[in-house]
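Take a look at this single chain in structure tokens; it is the form predicted on its own.
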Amino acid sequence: MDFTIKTRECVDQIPPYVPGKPIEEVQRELGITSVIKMASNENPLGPSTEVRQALAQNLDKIGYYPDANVFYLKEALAKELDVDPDMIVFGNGSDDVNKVLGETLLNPEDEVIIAQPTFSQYEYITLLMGAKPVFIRSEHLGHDLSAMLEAVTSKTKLVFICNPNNPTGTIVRKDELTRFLTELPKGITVVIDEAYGEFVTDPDFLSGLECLKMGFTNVVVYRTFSKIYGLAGLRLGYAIANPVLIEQMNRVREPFNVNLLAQTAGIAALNSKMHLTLSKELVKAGRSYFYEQLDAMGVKYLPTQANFILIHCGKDSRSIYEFLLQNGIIVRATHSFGLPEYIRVTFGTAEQNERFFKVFKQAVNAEMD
């Protein structure tokens, strides 16, 4: 049967998002049960001890509609930030928050620079809404905020900065990031997305709310809940930004776009202080741990302030990605990123990383083979 409907021009133009294999789908075909996933950033603590609980107490309360306002919740994380409830908006995890940003600010041919490689989200909403990227490569992989500078013309309405950056795990400095934000011509909004913030241990970091507190009014700060506070499932996010612009967000984004047991179990989590030391604890375990076995084997890689990290495989990384996922290890292959010679590793337990190892030396010495 033939069919035919003409889409906007623009949706060709969106590259399909390439999410990390669910276990699910690994078990179901290869016919393997011991799968771990150290893919897509998760925390592998999951959900705190509270927030178990906190979910098994509502569950009776989800026939009803959530709070659009998420007052409760806003409330809470407004306490913990020392910010305004109304500087504060909540999306179905930061992705929503980004798309609700992008359908507020921009229009056909406005620009939007972005560094590359990064999330690709922030090329999706570009494209969504008929506007222009600018990508910016660093030699580093990182963000060269000096040739982002460069870049601005006078249509230039948005500019990304994912810090740490994924999927890299750089960090942009204190200086560089100061100077960009004086330097830039006012008028243009920047998102410093944090969704790895809480992993950071360098000194030389500057969190985005640290600029809102500054004075710089043009900055909007992503945050979630998926990565440190485990609840990547239940998809919360949201982001800190001046009260006009947070308000102007308010009249774009959907209504009762955060489920009730998300906002439930954010205000768990806000509350659950030993599961954030506990997992913080684990990421940097995981980061010496690896650092430790991939010097020892030679391998290059990129140091890294979150909680994965970005292995140099020496050429494409596909036949490793694969190696490692029939032995029931899910990784993420990033030439989606534009990186096929790596591969982006979660860090997990330590059980997991250590089986991780053990079957990664295998894949290496069979491409050396």
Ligand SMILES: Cc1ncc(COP(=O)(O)O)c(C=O)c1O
Second form
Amino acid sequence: MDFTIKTRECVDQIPPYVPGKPIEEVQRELGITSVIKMASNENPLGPSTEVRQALAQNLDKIGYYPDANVFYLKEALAKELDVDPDMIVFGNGSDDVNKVLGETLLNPEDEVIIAQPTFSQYEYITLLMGAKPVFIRSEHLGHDLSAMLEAVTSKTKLVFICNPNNPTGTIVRKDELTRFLTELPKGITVVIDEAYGEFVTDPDFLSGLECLKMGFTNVVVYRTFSKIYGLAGLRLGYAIANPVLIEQMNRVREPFNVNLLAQTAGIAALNSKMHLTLSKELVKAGRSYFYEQLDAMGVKYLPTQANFILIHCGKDSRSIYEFLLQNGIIVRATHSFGLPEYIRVTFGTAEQNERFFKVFKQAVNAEMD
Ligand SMILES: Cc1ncc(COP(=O)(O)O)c(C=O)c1O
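Other form of same protein, the form predicted in complex with the named molecule, not the form predicted on its own:
After this comes the whole thing, all chains and molecules, with the earlier chain placed first.
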């Protein structure tokens, strides 16, 4: 087809996002109804009862635009985090917050330091802005903060730390993080993405918020309501940072980037303490169960601080992924992370976890035949 419009050069550099299969599509293809998704690190409990009620009560309001300042949710969250409301900016998921930060900070030619493997959106925003990603692969598949520090040049503008990291579930240690922040030259922004922060049980974890409170004013913390709060489909995330940067980000973001129901749900989610506790417990139980089962099978994995686990299949994981899919279990093949021998599995309910292992064992046995 004749098409002569020339898009920005950087767009060609962006790898297309490969979405996982939706449950409904797999159900339709396989002709079965009992499909489970353990692929996108969502909460298998879904949203809390409080959130469901708040949504039902506010449906009539969606004829109006949402509050562009996200006033009530911001107030509630600021109180919860013990920070000033002007240190918070919300977005249509933390993906949106990430895009706004990139648009606020990055000029073409700026360098951005990104661990490998990690979440794809850091590379995306870097390339979108015409900036240069500098990838630092770590031996242990987490973050090698020393190597990341060594990679700093006069062009470095931004560093991404995903803590816990997606897809590995690893964390950076307290002293590693404070050393890194102390030694980093001034003027470089450090994103600490804590999409999975609520699931961490390791006492050697230091939150980005603590770093901000310790005086590392160049830190930007990303958090989301998509994971532990069970609101992935509503799209709600936020950043906590220095008010000067937040003010600049507010100029860049779209005025109505947080929809009305997401704002309502966010407030109710913050008040759903029991749901939070149950969700954390579920993940803890999932972790122990997976460790136990994988150890018994002699299958290697990375110990995880998140609500998912990276499992080493020993060879290309495509066939195991397909076998699971054919049996109604959607997991994440990690080829796009540069990890073709792994799958990433989100912990489900106890019943879902058991079903996963029933099929996974068949898949592994079929591989060995
Ligand atoms: C590390 C990390 N950050 C951010 C996100 C995106 O979160 P949100 O749904 O708030 O856009 C994800 C989602 O998978 C993630 O893994």
